[in-house]
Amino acid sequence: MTSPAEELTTLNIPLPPALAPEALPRLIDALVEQGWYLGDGVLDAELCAELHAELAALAEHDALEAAGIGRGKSLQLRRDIRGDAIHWLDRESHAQRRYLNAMGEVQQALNQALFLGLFEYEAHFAHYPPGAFYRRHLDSFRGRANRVISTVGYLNPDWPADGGGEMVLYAPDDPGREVARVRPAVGTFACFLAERVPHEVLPTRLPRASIAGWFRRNASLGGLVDPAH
């Protein structure tokens, strides 16, 4: 049985977006002048009501991986640093479709904008247990970087005040000083330039739910297209 919005989209009748119409001009403004975005309200809520729905199934069916640092051979398990668990979004959903759709748009306005060359998009729910923190990082290294801006979608209805699990951004100039302080409340969005902005995750009290995603540059070697690092 196909929902209502499958059906809309058999018919090729337009889609709610998936964003608010503001956000786009916004958060190319905000990279520019301070290397991050941050807006509320920005995801629609039917959407991930949806999208959460499936994270917490995805998390009853232990369906979810571990989630590690580094990549390729250099991928660790350090739950001392990252305690978050993952799926990475691969379509399978209509929901994830949508999501990664509007990524999309995104995507096609930076490059638009910003002439950024911006290759593609991935992305993965991430679901923190109670007590899980992720410390402050990268998400890419200058000079050897393929992933350019990073993204966060929250999916978390009624966020309590004292439920925790901020996301905290760092000046990219002053690792030291804290810009933002992110509360991961549904339809939240944030946005940052990968190798510039240290983030962290602080401990959360209750389940947090969001989605991670990068835009990526083509690091096409020897043949490979966008061969791991």
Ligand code: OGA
Given for the second form:
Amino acid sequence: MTSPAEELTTLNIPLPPALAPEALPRLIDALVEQGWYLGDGVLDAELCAELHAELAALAEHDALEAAGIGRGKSLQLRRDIRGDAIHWLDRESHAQRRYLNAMGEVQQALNQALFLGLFEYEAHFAHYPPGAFYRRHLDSFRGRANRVISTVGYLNPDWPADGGGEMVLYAPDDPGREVARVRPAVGTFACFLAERVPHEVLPTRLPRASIAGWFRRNASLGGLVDPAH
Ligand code: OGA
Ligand code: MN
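Follow the form predicted on its own with the form predicted together with N-oxalylglycine, if you could.
The next block holds the full complex; its first chain is the one shown before.
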């Protein structure tokens, strides 16, 4: 089945870019200068609306999985640390493919400008029900130092000033110093050094939708390709 957006492209009506073109050079400069980047109105609004609807449908059909801490055998469910429910993006919809393709452009730009050798991107939808939060953390796992850059895209239309759910970023290697407080408003895109920028999600008052993703370096050993997640 083709989605309305795919029908549009087959009629050769070009879709707007998923990511505002001026965002890429800014993102690279900000990562180099301060280790984090934040942009409002960076993600295409129509695309965000499609992704938001997809996540809402998954939540409604109980098709999300409770998010854990750690990975593989050491995965633990800890509601006192994080309360979101997730679904990994797998290119199953046109909107997901558009989002992942846009992240592919970011990956290419980062590799070209900064020689990061980023090899792969993984991302999940995250639904935070009212009251949920994610305590301060770094996006890396013990013994698996391969998440290099984190991205977060926000999907929530009309987020009120008192909606809560801000993502707070702290200075690289200095968890005492807050550097940004990010409202999870539609189109906002954040990017930061995964292992060096501590961050947290404050308790949300409303259901909160985001896509968290990571560019990875290949951590394969002995010819075994590292599995995606
Ligand atoms: C994460 C994370 C932030 C957000 O999933 O690791 O920090 O705002 N998410 O969704
Ligand atoms: Mn994180």
